[in-house]
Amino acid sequence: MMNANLPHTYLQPILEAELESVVGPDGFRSVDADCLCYSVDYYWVPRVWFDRDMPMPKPQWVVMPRTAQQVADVLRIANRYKLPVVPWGGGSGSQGGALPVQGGIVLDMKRMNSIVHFDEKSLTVTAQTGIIQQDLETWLQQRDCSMMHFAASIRSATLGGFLAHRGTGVLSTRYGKIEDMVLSLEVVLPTGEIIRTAPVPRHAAGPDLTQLFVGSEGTLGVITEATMKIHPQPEARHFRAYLFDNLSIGLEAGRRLMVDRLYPSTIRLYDAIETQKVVKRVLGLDVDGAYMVVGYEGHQVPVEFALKRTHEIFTELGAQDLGEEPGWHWWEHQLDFYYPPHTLDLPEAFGTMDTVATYDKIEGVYLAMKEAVEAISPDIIFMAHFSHWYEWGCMMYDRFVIKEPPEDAAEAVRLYNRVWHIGIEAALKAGGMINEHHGIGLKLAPFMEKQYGPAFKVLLELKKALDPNGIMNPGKLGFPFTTRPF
């Protein structure tokens, strides 16, 4: 298949020979069947498109580098031919952030999976970013350490994927998100230069370049190596479950824990619908109200104090103490929510909007989104849980489900996009941020300028300066698509 970006058929075999010379024959793919594997991630739209046998946007070439130098060489070639390049980790993203919608080159990073250095004294680990997060975590646990980054996609997502979209794990309320764990990066710039950011994140030597690339979704460069802080295994770990009369009281309970600086490892609060439909189905717990799991870990004495104080606060708010057993049951089955047979899947249409706001706005955001989404059709269910908490606010993992979307793929996608636009507009109007940890990708790109206003120009100018030919993951994060034909 000839790529329309190339002005003459003579150039395609020359380009392919160049790419193969960089990564070797075993690291280069151009067969349609191989390229088709990179046309679908966990974003619902390409999945339904594929399910209905519609044409899929595929890359023309897949390259699988082993070193940062190989990445740099590939990017230099891509710049010369002005070809799109899309970095690919585990393919588990839900926003279409790694879809090669303009063809070109997919840079599959999974062969860059080495652990480079383990510093027992500083408690850091340096790894190539193509490593699957579960493999890194298993390696660390064998040394009685942990990164404490337990995300739902831990078994399939790469370290680089988490860095690319600011991923979060279930213990983030204590240990932070991925951007709180990263110390420094090796990055290949779009024009092929290899750089390293400052070796520590706390310094006064100008802006923190590390955080410039974290969350950039492959649009400003390719993160090839990262140094992450790690933690010893805790002396004590406890979970306890509570039931609140309604979501409003549950939100106040979680806020009280955070503003009292009790530093739980986990607060997981489910609204009434998720308590009845999701908690019951996955955990087998049949209760009405707002279900919450609270976890603490660390040294035994402060953990015991925090548990006691939590119980006092929750008792004041009228909570029903369900004990430790359902809390531990949640911990042991936390990933079950996201895998068959419990995960949302076709033929249903579904989406996770993922909103974050300060405490004075978060309940209003929930109510506004729920009202707006459910007004579209009585067949749409809106539900949420609140899973990542801060001293100033929390994240709402809000989801919608359309039980019977239209059979026609175009009609189904039209309805799906309508739900997204109406829901996100309601979130913005109520004071929410459009995303907390799933990333922007294609799905939320149209809202970036509205979210940032005039400040979005700063991001555009950074993109233009670092990627003058616009080759890196075009169209994602609200940045322009390439103007060249494809």
Second form
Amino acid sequence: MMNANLPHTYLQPILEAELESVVGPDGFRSVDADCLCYSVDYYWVPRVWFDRDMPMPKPQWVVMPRTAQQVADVLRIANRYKLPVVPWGGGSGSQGGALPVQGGIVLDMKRMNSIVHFDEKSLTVTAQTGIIQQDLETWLQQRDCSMMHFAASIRSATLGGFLAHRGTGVLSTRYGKIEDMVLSLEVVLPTGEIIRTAPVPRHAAGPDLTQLFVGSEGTLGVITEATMKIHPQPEARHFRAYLFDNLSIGLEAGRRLMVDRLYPSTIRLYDAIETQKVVKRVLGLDVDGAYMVVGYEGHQVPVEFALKRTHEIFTELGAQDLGEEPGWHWWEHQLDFYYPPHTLDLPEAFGTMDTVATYDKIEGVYLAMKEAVEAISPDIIFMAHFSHWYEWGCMMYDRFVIKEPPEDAAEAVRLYNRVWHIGIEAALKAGGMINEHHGIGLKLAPFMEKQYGPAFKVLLELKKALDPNGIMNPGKLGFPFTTRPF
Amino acid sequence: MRGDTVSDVARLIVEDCRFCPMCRDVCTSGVVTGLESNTSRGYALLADRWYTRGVLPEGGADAFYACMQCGLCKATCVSDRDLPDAILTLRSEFVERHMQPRNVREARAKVMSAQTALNGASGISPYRPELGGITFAAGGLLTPEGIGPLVKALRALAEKHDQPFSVLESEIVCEHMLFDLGYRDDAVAAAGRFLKRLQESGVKTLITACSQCYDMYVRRYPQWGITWPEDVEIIHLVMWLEKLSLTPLPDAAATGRIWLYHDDASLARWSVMHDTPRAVLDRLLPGRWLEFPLNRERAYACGATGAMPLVRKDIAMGAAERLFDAALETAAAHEATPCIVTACARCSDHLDAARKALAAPVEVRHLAELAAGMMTTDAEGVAP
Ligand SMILES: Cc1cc2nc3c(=O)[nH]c(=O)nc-3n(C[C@H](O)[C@H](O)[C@H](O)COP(=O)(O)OP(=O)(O)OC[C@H]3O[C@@H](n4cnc5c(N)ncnc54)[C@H](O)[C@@H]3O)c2cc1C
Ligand code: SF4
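Can you now output the form predicted together with the partner chain? The one shown was the form predicted alone.
Let's see the whole complex now, leading with the same chain.
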């Protein structure tokens, strides 16, 4: 396929020869079958588009670098031809972040998968960012360590993808999100310079450059290497399940643990629908109310104290103690939720809105979103669990399911987007933040200006300064599409 | 099953794939090439296109020949989708429609014209019914370097245990490879010829040292509508070794080496045989062998399956290199040369060739060689 950004057909082979000379013949692809496979990530819209045999957003070229220098050389070439470049990690993102909607070059990062340095003394590991997170975790576990980043997509997502989307794992309540785990980055800027951010995350040498690139979704550069904090394996790990009469009491229970600074490793609180449907289906527990799994880990003595204190607080709130077994059952089966047959799939339409707010607002956000989304049609179910907790608030993994969306792809997508708009508008109005760990991508791009107000200009100006030709992942994160779409 | 024809079944398998990428980390071809179209999800996406549109995008057929049939995606997918089998069905559809890539045609020609390294080798007794004992099926396309030491080892073991030993001569065509390449009719025809030869010979117990052959006789033949003769027992070599009275290898033989058992894809995932080879190793090297960190049904594939060394040597070598790296890493703490032990002749053949080509500081042994106490580094050619 010809690329409209190339003024003459004979430029195509010249460009291809240039790209191939950077990464070698085995690192360069342009045949249709290879390109097509970059048209679907874990966003529902490309799934349905593909399923209904609609034209897909494909790159013209797939380039697979092995080094930061190769990335830099590719970006320099792309600037000269003014071609879009889209970094691709594991393609597991749910926001359409890695989709090459304006064609151009997909930069598949998966060959940049080396572990560069292991610092046993400081407990850090430095790796290239195309490494699949599970591979890094396995490597660390062989050395009795762990990054403690147990996202459900650990087997499909890359370290770079998690950094680019500010991802999180099930033990985040104790160990933090990916942005809390990162010390330092190597980044290739859109114009091809290779930079390193400060070696440590706590300093007083100006604004934090590392955090500028964390969450930038490939729009401000390519993250090629990251130094991450790691942990020794804990002496003790405990899980326990409780049942609350309703969500409101469950939310208060979780808040009490956090403001009491008990630092659980996990709190997962399911609303009534998830308790009835999901917990029953996946974990085999037939209960009504608001189900919660709480976990602690670390040294035995403080863990025992925290468990005892938790029990006291929960008893005060009238919780039913379901014991350790269902807690461990959740830990061991946590990925089952995401696998067939439990995971949602076509023909249903579904989306995870993923909202975060302070404790004074979170229940209001939940109720406002539920009311707004379910008012659209009786065919739509809204449900949530609350799975990442902070001293000041928590994250809501709120999902909607449209049981029978229209057969016509365009109509189905229209309804789907309407639900998103209504749900997110309700969240913003109630004081919620539009996303906690899945990122923005294409899906939430229209809400960025609304979320940030005049502050969005700061991000826009940064984008302009770092990426003057707008080549990096155009259209994502609320930034403009390229001026010459094709 | 909902489908009526083989293709329907394949279609249902790929249709049911949710593209969830939860098998991304295990897909050997995807890990080796890094290319999305060479991952289990990529195959499922392309297969979906084939079944919905009836056409493949340019380069689609080539992509399917990057899958090495390692079975790791199936072993990982909790819903047990048999994607590798669907891929084989697709390949056979390409062959039917003459859409197979050129390297596949060339690979078929090679398989069809191959001679087993044993044909004409001196000193090997053909089967004599009056003596009974065990007969070894050598399989096609194994190199003299691979098959020679193996036969030598087997004969030594048989002699030591007073069992007459012979070789089933004249099998030349590897049905498994033909099937993997998509040439189903050729595979079935070759299987027919093999069975005819087997029955004519009067062999009662046939041993194979190739896990792919074993898988084919036990799993594929019935799928092809071929009935294995009731009066012939087929056993994998490790099953025979397990019954022998083996003694631990002397310490000296193991000096400077650390042994790692490689679960080959066919034996570990398709035949689900994990404990038998381990029981043999425990007797030969008590407390002196290691597991790879990923083992049994999760073990790395070495690149010998799916006709990979014939159609995509780059991927076959890449998989072997990955296994060598894992061996070196696992053995690092022991300050010894890692020696990879496998129960599959095709794996030992491929890994040995790869180790030489890549100049990898590892050794490779078939389990039978260990059992026979054959510890020299380099193969000694065709059995005398
Ligand atoms: C079954 C399933 C479960 C999931 N569960 C979780 C979960 O528990 N927690 C969670 O946080 N997420 C989860 N996700 C979402 C997804 O895994 C994350 O968003 C993850 O961060 C995506 O990583 P990836 O490597 O697949 O990136 P991709 O999808 O390939 O890309 C995502 C974005 O990152 C950019 N990018 C990728 N690599 C780089 C790089 N090196 N430099 C710059 N930009 C880059 C891309 O351009 C794109 O904008 C889940 C997804 C699935 C399919
Ligand atoms: S059989 Fe192996 S190579 Fe083929 S798709 Fe499955 S995991 Fe990948």
